[in-house]
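As structure tokens, one chain now follows by itself in the form predicted alone.
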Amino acid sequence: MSDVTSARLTITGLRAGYGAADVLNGIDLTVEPGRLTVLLGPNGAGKSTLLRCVMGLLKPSAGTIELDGTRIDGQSSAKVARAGIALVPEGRRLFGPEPIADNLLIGGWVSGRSKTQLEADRESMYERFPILGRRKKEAAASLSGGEAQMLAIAMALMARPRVLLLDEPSLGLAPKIVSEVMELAVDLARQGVGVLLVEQMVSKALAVADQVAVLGRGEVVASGTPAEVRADTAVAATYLGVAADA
């Protein structure tokens, strides 16, 4: 992915929810291209909601979200996807009884290469994830939880992003696995990605982050730093679980 666009994604104001319940109470956050967002939170503040509204599967009540100045709140999630916005979901959702050699190329689809262009990209995938081209003709169904969750980012990567979600990668995972998905996720960044991390591992997320948002009741209640972050007391104690010097 040496050859990244960075593009900006912008989040103001937004509000959303389900039915007449509002999930997310006027968000602000922005997510820097080449840097590593993290957004923690307890489980019900909003985070998935906030990754479903910018990937155009929920529709805003109010707000906006922009890439690079382009509003994009509002459009249906295969035109967010030609924009340069990629999602791996909570749960990885592959398509298991296909190979991986073919979920790789429904990965990229959207973007609208050519099969060539697309067949080139899966190549390279394999180069970073040995373990999927080794198995490339098995079901996508036969991996473990971590090779599974390599695939899923990989078939995020396959649409050449240049802002990527990460919902909850983690879950599930042996601790080797976690490590390496969170150094991937630097490798990413550092590449010109810009990267919003969604977890639960609050320790490991705050270590490898550039930027912190933490969400209580569908607000962003503070952001900055990890070390800022970590140095309020009363956030690190009522939202993150930890004490702020942990």
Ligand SMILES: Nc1ncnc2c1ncn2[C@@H]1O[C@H](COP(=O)(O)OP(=O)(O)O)[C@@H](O)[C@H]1O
Second form
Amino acid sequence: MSDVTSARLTITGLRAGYGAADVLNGIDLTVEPGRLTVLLGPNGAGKSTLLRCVMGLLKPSAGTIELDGTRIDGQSSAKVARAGIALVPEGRRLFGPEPIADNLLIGGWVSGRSKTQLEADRESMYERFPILGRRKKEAAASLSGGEAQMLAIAMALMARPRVLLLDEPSLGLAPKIVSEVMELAVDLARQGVGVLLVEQMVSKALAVADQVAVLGRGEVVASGTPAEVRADTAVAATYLGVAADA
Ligand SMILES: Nc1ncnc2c1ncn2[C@@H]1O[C@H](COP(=O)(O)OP(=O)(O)O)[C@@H](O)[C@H]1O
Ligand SMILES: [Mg+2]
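Instead of the form predicted alone shown above, give the structure for the form predicted together with the ligand, please.
Up next: the whole complex, starting with the chain shown before.
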């Protein structure tokens, strides 16, 4: 991943929903390259909806999404993927019966690179995640929760993203594995990727974040550094006090 070309993701005035009422009511958010931005907020606030919009899985009704100044909103998810955005969706969707090795290739196909290139990238995934290498011939469904999450992230990385969207990757994982996932997010950011991490583990996420945004009912109610967001006592009491890991 040392050859990441940095890209800034800029979301402006974004509105989107599933029917009559908008779920997102005008979101402004920037994900800087090389930084870990954590998106917090209660269930139903619209975090997954926002990630789906960025990935091109849901069409916004207003606003813009730009990657390094180029509009990507309204484009197909395949085009968005080729532009350099990858999403690890909630619930780590894998191709369970397929070998781990094939899951990795599937993750990379959207990038449009050749099989030879993908196979080379896959080797680097086996170096980064040795457990995937040792078990590459086994079905993805045989992995534990934490291992499956690592595979889901590795599949996204196979597309060589410039911006990586992670939707609650720590859900249901043991605390030690949660820390590993967060360390990986930090590590990827340090390599130049812009990482947007949706999290419920508030204190753990604030400890590793470069930037934080808090989403409440379809609006960004606070954003800044972790210290700035913590210092906003009204926001901290309403949105951070309910920390699952407090
Ligand atoms: N596929 C869908 N169809 C209709 N409503 C949805 C759909 N997905 C989510 N919603 C609604 O949109 C709102 C935001 O959901 P979501 O983005 O999943 O929130 P979060 O990820 O912050 O928990 C919720 O009220 C939810 O019920
Ligand atoms: Mg969600």
